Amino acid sequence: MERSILHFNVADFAVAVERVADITLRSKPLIVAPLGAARAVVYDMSEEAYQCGVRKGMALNLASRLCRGSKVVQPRTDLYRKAMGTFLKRVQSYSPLIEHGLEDGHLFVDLTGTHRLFGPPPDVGWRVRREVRDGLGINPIWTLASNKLVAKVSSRLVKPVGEYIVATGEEQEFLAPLSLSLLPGLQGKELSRLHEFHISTIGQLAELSRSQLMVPFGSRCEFLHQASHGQDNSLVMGGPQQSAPIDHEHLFATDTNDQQEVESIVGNLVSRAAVTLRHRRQVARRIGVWIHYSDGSHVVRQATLKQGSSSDFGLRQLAMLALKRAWIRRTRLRSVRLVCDRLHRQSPQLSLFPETTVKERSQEKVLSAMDTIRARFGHSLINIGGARQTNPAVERLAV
């Protein structure tokens, strides 16, 4: 059976939501970035600001100089998540298989075999766009292809507004003239290496055999060969992208080597990661701590567990161990980043005999109560002692 994958993409999702909330923002370049932070970075920007050279992650001071006259607004992640949830509800009636992020405006919808219920997949694309535009005021791109990779490339091609259909069997022909920069999953080092070989289009990459790609790219040759031919057998996984590592970073307002401050910030990052893990019903077996020094150098160290954990207390010990291994210089720190990976699902099987101590069971009750409070009033309302609240203005989130 031919697969039918719809990809919806709201370009610059945060900007789109802000412009729906305040229509006066539609008439000027818009930058979404924290206000009042000495080292604020760009969270999102409008197409006008992008054309001026503004990019995500760029220092706000530089972005403001590049795009003079732009309006800067504070990120409101809760609002973006709420808008994403409403967008998702509009699509859920067409397929049970929807893969989506938390607040990025991207949805993959598997419509394979649904044409008798809802009509041809292109009709569903038009219908959903009309419903979302009329109901939410945002205008998503939609593209249709036989797999996720080609559908995503199509979205990048028509951004910021449009639609595109790639018929089954025409994937390689569609990709051939396109730039390599449009190919998802291609790493920066691989792109640079291909440019050294004077390969700039996907079609030129597709002309190379697996054995030719093996020499410079090793085990990545299979992915490069399949992607350049428009082949992607990955399934549309229902729900948020569960396999993605949990990644939080904090940029200090001023460089610091205050141990108490750094440890409290790491503790808060751990707390945020642990909440996400429990929400996903996952556990992490490894924590990595990235330390960026003020002189531009950085150090990465990791710590692992035999059995995964989603407890603030267990993960905090792991993170502090990684931090101790990484923090080996007296130079001030500019930022600290925490990544939880090697994720696994929590076992639904209950233990016949209790394997946790009284103290651990008490901690689970405390965390459960804190999660309830945070779900209702926000994460910043309550925290574990010693963990300093991070300023959302200088925290970057990439879940």
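Remember, it's a predicted structure, so these values are computed and weren't measured experimentally. Numbering follows the first chain given and starts at 1. In this text, the rigid core denotes the largest set of C-alpha atoms whose superposition between the two forms falls within 1.5 Å. Compared with the form predicted in complex with its partner chain:
After superposing the rigid core, the Cα of residue 372 is displaced by 2 Å or more between these two forms.
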Second form
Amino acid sequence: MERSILHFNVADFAVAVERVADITLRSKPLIVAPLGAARAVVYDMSEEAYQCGVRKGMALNLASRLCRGSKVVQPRTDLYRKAMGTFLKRVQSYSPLIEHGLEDGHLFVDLTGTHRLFGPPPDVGWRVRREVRDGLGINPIWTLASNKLVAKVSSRLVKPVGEYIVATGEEQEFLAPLSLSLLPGLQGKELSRLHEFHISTIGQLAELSRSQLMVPFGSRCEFLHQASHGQDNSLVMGGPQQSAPIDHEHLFATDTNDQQEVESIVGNLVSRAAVTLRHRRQVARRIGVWIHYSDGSHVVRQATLKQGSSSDFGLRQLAMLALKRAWIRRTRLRSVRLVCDRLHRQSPQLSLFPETTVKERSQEKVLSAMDTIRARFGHSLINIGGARQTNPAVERLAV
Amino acid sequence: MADRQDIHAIPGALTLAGDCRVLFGTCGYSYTEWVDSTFYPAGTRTSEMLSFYGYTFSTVELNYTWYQMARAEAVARMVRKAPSHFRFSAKLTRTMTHELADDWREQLKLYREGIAPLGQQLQAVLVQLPPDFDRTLSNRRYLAELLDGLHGLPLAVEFRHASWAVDSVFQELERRKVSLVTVDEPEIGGLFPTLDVVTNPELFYVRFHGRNISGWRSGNMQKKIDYDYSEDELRGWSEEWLGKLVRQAKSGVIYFNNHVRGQAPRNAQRLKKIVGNSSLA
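Take the protein just shown as the form predicted on its own and give its structure as the form predicted in complex with its partner chain.
Shown next: the complete complex, the earlier chain at its head.
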């Protein structure tokens, strides 16, 4: 069956939300970055700031120099998450199959088979955009294609505003003249290698056979071949990207080798990851800790569990073990990153005999209460003792 | 855009009242529903629909150009799939009618470039105006500028607001050789009425939207145009209106917009049969 995938993309989502919250911000270049931190980095920026050369993750000092006269505001992730929830509600009335991030303004909607209820997919795209624009004041890009890959490429093509419909069967012809840099999933090294071969468009890549691609790219040849032909069989996964590892990073405002500070930050990253796991009804079997030293070097170490966990307490022990393995130098740290992977669904089956101790049961109750409070008032309101409160702006979520 | 293929040479056109050749078609052709309703054979893919459509009709009104700006490369690909005699009418993009963009003049240029591959197969550009576009001074000025910007293209204008149903408007359209769209829609106050006024002797342009009164303002497109014209209704329309239209123009196009559940192609075929057996043929 032919699929109809709608992709919505709000360019610079944090900026769009800030500008809805304060209309005076609409008339000037805007940078969203933490205020008061010595090494703050850009969380998001407006198109005007982008045109000046400002990029996400760039040091705020540099960004301010590049875009003089820009206004800098403190990130409000809870507000962005709330706006995303409202956006999502509008779309949910058209399809139950929606894949979305937490606060990034990206949505994939599978409209396959909904034509009898809601009419032609282009009409749904236009209606949702109109409802979101009128109701929320933000103007999403909408694109329509037979798969996620082509829908995503077309949204990159019309950014920051617009729409694009790629007719089914025309995927390859649509992609052929476009630059390789627009193809999602292409790694930096692969792009450089292709440029070495003087391949700059998707069409040129599509001309190569699988066996030709296998020589330089090995097992990635299948992906490169399919993507360049506009083929993508990946499903629209309901909920916020269920299969992706949970990835949180903290950039220290000032380089540090204070053990207590580092451990409390890791504890906080664990806490955030655990909330996401419980929300997805998943457990993680492995935690990786990435340490970036101030001299530019980095170390990665992991720790695994036989049985997965989504408890702050269990995961915290695991993360501390990984941290201990990774932190082997006295050099100060610039950033620390925590990745939870090997994710599995939490079993809905209750055990016949209680396997948890009284202490574990009381911990579960505490976590449940904390989740309720966080869902209502935001993550930062309550934390476990010893987990230092992080500035949400310098912490990058890359789920 | 000059030197268009003569509509008289198109297979499938009916000659009515002596020398008026009329083409029948639908608004859009790419609907999955039409596979369910058996207009397209089971298993027809989207990319094959235009070829199948061409077996039954010789003209179509492109409505996707309302949702997004026409893009020359996509239009060229579509033209390649259609028979050479096939005619396209193209709806003007919403950024020049319903959601007026600040840079609408720039959009106009893009649109002209986008539909250029239609060449001789362009039947008309349909300027469909929204229901709240009433006859105020600013709207009159805007429409005049818009029509100036589309100069050189065959044009048809569909009003939805009744305030435009005045002689001075018809005279101006006549002066510009722009076709006034004759509509068949529910009898609801404030809507532009069905008229037998032909402002362009080269082409009359008819659109059937269905007569679903309860669904018209539901906000749901599937309900709005969910209507199946009966044989009597189509015969009645033909007797009351078509004769007057064909006597005033050399050619005409009739499109059905009630695409829900494949009603549009069914009704278009039904009307064509009725007209073909009538005294007009």
